[in-house]
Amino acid sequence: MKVNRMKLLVGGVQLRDGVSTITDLLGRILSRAGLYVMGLERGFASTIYGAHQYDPLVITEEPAVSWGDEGLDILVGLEYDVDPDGPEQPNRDSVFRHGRNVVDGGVLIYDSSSGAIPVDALEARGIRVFSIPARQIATRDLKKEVVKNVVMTGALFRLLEFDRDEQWLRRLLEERFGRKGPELVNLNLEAARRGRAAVEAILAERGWSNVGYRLEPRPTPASAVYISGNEALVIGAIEAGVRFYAGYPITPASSILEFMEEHLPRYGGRALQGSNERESIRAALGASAAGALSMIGTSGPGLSLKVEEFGVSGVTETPLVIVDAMRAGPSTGMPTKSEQGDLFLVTGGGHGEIPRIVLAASSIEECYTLIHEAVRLAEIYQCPVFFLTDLNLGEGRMTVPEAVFRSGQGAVTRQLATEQQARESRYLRYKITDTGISPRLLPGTRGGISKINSTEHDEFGFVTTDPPKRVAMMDKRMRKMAKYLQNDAKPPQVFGQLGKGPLLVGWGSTRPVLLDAQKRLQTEGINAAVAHFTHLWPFPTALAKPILEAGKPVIVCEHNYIGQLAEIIQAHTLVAVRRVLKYNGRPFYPAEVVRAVHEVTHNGATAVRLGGKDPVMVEVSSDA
């Protein structure tokens, strides 16, 4: 019996079957019950409606290292056929696509409203199958199709012997629907009971006392929240003092805009949806120039459209945090799939040269903590600071202790000159300084004139092409990066002992899976270490090179074709690296990384590309 330790997957038709509704219910309820839920891998198509969607969840008693491999303990299929007698084949996507991943002895539960699926091939592997006519129960018995998901949730809870007295589900329903009256709460509870009853009947018919899996609430010394990376990022940004946010709807950054629009006004700020991407970044630059801590968020082609304004931020020395929630490209690419393909763009995008800083969060907690760092650095160095996440991190959810959000980071300390300072010394907005950082006075403050000029300018802000002034101004701006490397750059986070074996190097959301792979390699007697970068640009050569030189060998794992971080590492440290690359839209799995490490260490591979095989459909029946 596996208790509080399983991986389940809910699959169905996108925007029809409510896949996310079930996983969100499970995540919130189980997190409150003291368990840890990780839902960072999400699978939905780039088409708007009708494609296959799936959400895997890892449920554990202690924080999981990663989302694990593709193997599933429990598969939940929500598809049904609107017209089961029609010419179309029955919609069995979840079973066909993911049935092969259900472990022997696992569980399949599916909506059989349009007929049972012959699954004797799965049953031959000891997989216990539950066909629940969820939609039929919802429409025929309860007259509300929308509660079919709660029928399946009740069925799932009965399978897992969880929430027998309905306290967890009732509490969540009352919070969501209480204001609409008790009828709605009672309807959903009745739907859950119908699902339970359906499972009870199958258990009795088959003579099964349990299915080998159970969920039990755990003592909860501290409360926890089930939260996405984008939500954590917004909380951190508002806490840091961001009071202006601009964006344009684009996956997977849209939820940042929605969350900001909902919450920022409570803190005296404003979120703006521009009429296009460029209007958004220009509005943010204007707000920043006027004195508000400002941020924008975008993704994919939205980032490309903003490139000219990167330069405006750099040359006018206007602080700006630019969140790039990376998705698969190029062009519109695969909007709902994750990738790490924008590193070159944010480190070098734009004509000319400007100072810029690039950070990348590696966890949902870091979306909260590191965005504070991004706001602080933008304020200090008066330049664009790029903050990289990706689709899995931004839209994925997991259980996070609430205490993380009470760490008391507070608002960043503003770096503004005062009226008195301006009166005491001649105020020059672009003053040549040893650090490259000029005094910044809010426009309208007595004692100083603020000229903002994106054309090359002198210390006053007047346009100039005078060669000595041009050289002095370029040197001044770029000296900021030397100051940053001296004061604020961070080496990669190191896990494990260096110099004893391979060094797995990563950035962004790959950290948990590299740590999982490291543990598995350890069981094989391979002492691998992990070095994970959060501060990517300017590349911290002096801090990183000694760590990288200890790798035997250095294996950089990235979700892109070229190996963009690998290229930067080789260029800046001259350390030879091997590459493990995946760019099919799916995340790394620990077993893949372990196999790739063997390819490098045993067979001498210099680059291993993963995920290129065609998906294998499962035979669920000998008659299929």
Second form
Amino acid sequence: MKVNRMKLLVGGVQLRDGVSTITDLLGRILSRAGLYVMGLERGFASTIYGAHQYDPLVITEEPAVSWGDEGLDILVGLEYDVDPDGPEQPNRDSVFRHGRNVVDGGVLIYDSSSGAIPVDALEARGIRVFSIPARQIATRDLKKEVVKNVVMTGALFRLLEFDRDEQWLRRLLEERFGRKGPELVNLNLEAARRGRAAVEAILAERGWSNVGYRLEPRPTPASAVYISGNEALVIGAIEAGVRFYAGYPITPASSILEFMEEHLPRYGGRALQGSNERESIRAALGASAAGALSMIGTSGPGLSLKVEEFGVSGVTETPLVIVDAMRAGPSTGMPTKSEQGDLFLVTGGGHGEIPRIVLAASSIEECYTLIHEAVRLAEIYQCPVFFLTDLNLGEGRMTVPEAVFRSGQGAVTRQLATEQQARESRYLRYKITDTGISPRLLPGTRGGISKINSTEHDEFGFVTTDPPKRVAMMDKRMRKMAKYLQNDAKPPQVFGQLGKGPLLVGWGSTRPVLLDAQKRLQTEGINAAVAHFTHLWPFPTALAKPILEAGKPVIVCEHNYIGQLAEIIQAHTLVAVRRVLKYNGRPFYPAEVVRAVHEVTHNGATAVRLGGKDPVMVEVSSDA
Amino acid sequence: MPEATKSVWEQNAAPRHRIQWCPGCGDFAVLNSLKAALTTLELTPTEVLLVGGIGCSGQIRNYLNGNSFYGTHGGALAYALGAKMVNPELTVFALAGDGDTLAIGIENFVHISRRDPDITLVIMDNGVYGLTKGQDSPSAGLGHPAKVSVEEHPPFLDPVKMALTCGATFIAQSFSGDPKHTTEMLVEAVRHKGFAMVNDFSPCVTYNKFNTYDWFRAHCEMVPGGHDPSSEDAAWELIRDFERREKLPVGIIFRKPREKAPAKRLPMWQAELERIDLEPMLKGLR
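Could you switch over to the form predicted in complex with the partner chain, since the one displayed so far is the form predicted alone?
Zooming out: every chain and molecule, the one shown earlier first.
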């Protein structure tokens, strides 16, 4: 019996079956019950309707190290067939796609409203199959098709022997629908009961007392939220003091805009849905110049359109936080698949040279904590600060203890010149200083005026092409980066002991997988360490070099073709690196990384490219 | 204008001998009219934000005291939008040319007209790209018969019609040969609560040998006294009527006062950034 430890996958037809309705219900209820749910590797399509969507959830008692491998304990298939003209055919997409991943002795539960699927090949592997006519129950017995998902949830809960007295489900339903009257709550509870009864009947018929998996509420449930990276990022940004946000709808950054629009006005700020990507970033620059802590969010294709404004932010020294929720490129790429392909764009995008800072979050929790750092650095160094997250982090959800958000980072300290300071001498917006940071007086403050200029300028802000002035101004701006490296750059976080074996190097959302792989290598007697970068640019050479030099060998794992961080590391530290790369749209799985490390250490591979094999459709029946 | 007041707008500005416009450029008149209008409006340099466009016109922000922002080609209105959104107490100008507004920046012109922020857009319209030595701008061919247009030189794009179509609430035209009138238009535009566009015919003496001061004098005609600028229909009729007669209307063509004034809000940067309650955001995520 596995208690409170399983990987479950819900699959179905996008926008029809309500895959995320079920996973959201589960995520919230289980988080409330003191368990940890991690749903970071969601699969959805960029078509609007009808494509396959799936949502794997890892359920654990303690926070999971990573999302684990592809293997599933429980597969939930929501598809049914509704073609009124065709012969009724059970729709088996989820079973076909994911059936091969169900572990021997696992569970398959699917909606059998349009007929049972022959699954003898799965049953032969000891997989217990539950065919529940959820849609039929909902439409025929309850006269309300939408509750079919609650029928399925009830069935799942019975399978897992969870929520026998309906208390968790009832409470959530009451909170959601309570205002609309008790009828809706009761209807949903009745739906759950029907699902429960259907499972009960199958258990009795087959003579099974249980299915080998159970969920139990933890005795002292810690208060937790089931939250996505984008939501965590918004909370962190607003707390840090961001009061202007602009965006243009783009997957997977749209939810930042939506969450900002919902909440920012409450805190005195304003969110703008720009008419296009360029209007968004320009408005944000205008807002920043006029004094608000400003932020924009977009994904690769949108960032490409904003590139010309990187220079404006850098040369006018107007602070701006630029969130890039990376998705697979190039061009339109794979809009609903994750990648780490934008590092070169944010470190080098734009013509000419400007000071800039690049940070990357590695977890949902870090989306909240690190965005504060991004806002602070933008305010101090008056330059664009790029904040990289990706689709898995942005759209994925996970249980995060509320204590994380109660740590109270507060707002960043503003670095603004006062009226008094400006009056003391003639105010110069671009005053040459030792640190490269000039006093920033906001338009509207008496005592001086700000001539903010994106053409090369003198200290006052007037256009100049005078060679010595150009050199002085360029040096001044770039000095900020030296200051940053001295004061605020962070070395990679190191996990494990350095110098005993291979060093796995990563950035962004790959951290949990590298840690998981490290654990597995440990059991094989290989002492791998993990070095994970959050502060990527300017590259912290002095801090990182000693760490990287200890790697035997250094293996950089990233989701792109070239190995963009690997290139940067080699160029800056002259340390030779090996690469483990994956760019098929799926995240790394720990077992893959372990295999790749063996490829490198035993077979001397310099680069391992993963995930190229075609997906294999599984035979679910010998006579299908 | 008393000299003492006028000089307020000349402090902290590039000295007159460093002005880089060609002698006779229409933009000199716009600069003087702007100084006069700002003086009439009793504004101080700290209260204004001059967002410059790229091109000869954009240089105006350097020749005038006051906060300024200078970014990329076509972006003036969008920067102005963001600045005005977070600090409503600033008087925000976007000072741009015809190429800047109607070619590369047309996306911003169209959508910011729809948004109707309280910004004044001044287009210094000369029909050419002067800074890059005289290429055609979208308003090139003003007054030419349409039949000379070929694919490479499409017909003239009228900013007045564009603004009216896109929902701008104040539309006026003026001519640099009549700076007093330009001043009046600028004053009215700033007083208007909402997006105000003043298209100023500002002849390029170096590259536009067709739309000269004399040509404009012969073709500009005041909006007739009986015109009702609050009516959109009347505005369209006026435009059509002038088009038929091959004249250019000068004066207020359209003005629709805001029905409801937006709520007064503090400049955002003055708001204290104190520790905030995250509960409203976390509530929906449990």
